[in-house]
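A single chain, nothing else alongside it, follows as structure tokens in the form predicted alone.
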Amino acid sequence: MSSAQHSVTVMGLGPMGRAMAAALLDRGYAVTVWNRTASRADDLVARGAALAPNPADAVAANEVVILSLTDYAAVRAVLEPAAPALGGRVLLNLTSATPEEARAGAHWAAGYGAVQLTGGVNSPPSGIGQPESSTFYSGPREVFDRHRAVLEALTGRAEHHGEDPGRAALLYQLGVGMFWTAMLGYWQAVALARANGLTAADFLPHADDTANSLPQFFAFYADRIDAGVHVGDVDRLAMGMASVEHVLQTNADAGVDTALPAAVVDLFRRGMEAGHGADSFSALVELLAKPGK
């Protein structure tokens, strides 16, 4: 590796930043940082950092820059007066965004002569550095396989997705999508469990199990739903419907919030009204899928 591939920018030292910033000290990278804030990096800076003053001077020291910033304006408002140094640069953006968001951002930047590999880190700032952990990366595959060692220093596993810059965002946004929509079934049914005298290390147990039945279900319908059956000989969206309605009554009797449950009632009524009352609930995904139709 040439001492240029060994010398990389961070941009951005929110927690994840840092992380990144702090997993690639450790690997002996020459780290170069900038943040709004200067005063985030001084334990970065005692470990051997370089702290650049502004944006410009940040993308002007490495060939690598990576960007976590808070979302796609953040970088446009950081790197715009920084424009004239981006001509020859890696951004490897690693900033949350729409997979629309992401492919204008790569365009934006060939525009000044930079290119853009779109990442989608898969793990909080305490798998940075971590061999089990992964990212996902779409853009120029000559680009990610150039790469590849800093990749696989912040994350365990790179994983490169095709040249559409949109690519990782989308699979991102899959995956945190259903993380955040879990989560909020989990503490809905911790508060359920409060209001009937239960502790959340009481329900954990049972919250574990069906967590970790979820993925059985994951490959049975997978299948199904590409092939478009929704045949209700396993499970019919009547028997859904009769189950969740029991849900939002049982949250609504111990005085809980039932904005979560009420909208998976609407949904199930949404498919009984679509005259999908006999089909497996997986129906579901059409109508989600087709909104209003």
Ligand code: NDP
Second form
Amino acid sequence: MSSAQHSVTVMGLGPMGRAMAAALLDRGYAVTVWNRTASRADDLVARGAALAPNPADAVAANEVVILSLTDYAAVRAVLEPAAPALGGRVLLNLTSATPEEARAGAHWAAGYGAVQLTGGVNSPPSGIGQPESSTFYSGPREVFDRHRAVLEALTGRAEHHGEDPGRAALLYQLGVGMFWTAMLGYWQAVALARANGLTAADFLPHADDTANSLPQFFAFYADRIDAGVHVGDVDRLAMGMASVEHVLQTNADAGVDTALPAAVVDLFRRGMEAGHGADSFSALVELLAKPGK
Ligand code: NDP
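Right, and the form predicted together with this ligand of this protein, after the form predicted alone?
Entire complex below, previous chain first.
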């Protein structure tokens, strides 16, 4: 490990930034931290981290600067006053962003002589430092390779996905979009279960079975979707329409909020109106991809 890789700055000490700084300390890195609310650094300082008094000093302290902030507006708010210190810095920006924001952020940093490696972390804070956790990165390959040890200290798997700084953000948003939607589906089901006298624990085995069945559907439909085939041989949208209406009605009968199941019914109805009733419900991908058509 080179000395450059053995010393790192972490800016942003929410649950994620704190877990990252702690994982780096565990591995013997010299860690400089900065956070808007300085008290969040207390535990890390007690473990040997250096607390920078301001963003400019935090940036100046190390070549590698990890950014773990709420969003890119926060990144800009933190880095703008520190801009003169950015020359020669590698910004590991692990802050959630749209691909366009990530590209604009990389462009902005380049204007001050810094290089951004965009990261999308596929793990909650508890997975930081764990070998099975992964992060998508995109940006200069040479920077990724040079700082691989730091990246693998954060999550055991560090995946490079090309030079476009927006690509890692895109991959992250794909997964996180599925996560929020699936978890909302789960909350809805728990609310419905509860309205019918079942606890979340009662429902858990059935919820697990349902979730565990999803990968076989992904695998079955992926090739068909890529080939533009939505033949209704194993399912029909019209069948799905009846099913999602039953889900909506069951929620309504139980007095549970119907916003989410009603939105699902609305999408299925639009598929029916577009003439896909006899097709697989995978035809909804076409509707989602080109909503006006
Ligand atoms: P939080 O939003 O809890 O905290 C992020 C940090 O941002 C805090 O240190 C906060 O400072 C700082 N911050 C926010 N706004 C400003 C601002 N205007 N100026 C200065 N500092 C600001 O996020 P997490 O730690 O949970 O996550 C960090 C990033 O990692 C996010 O982009 C998140 O989407 C992503 N992520 C999080 C995961 C998770 O499970 N937590 C999982 C995967 C990715 P202060 O302490 O002063 O409020």
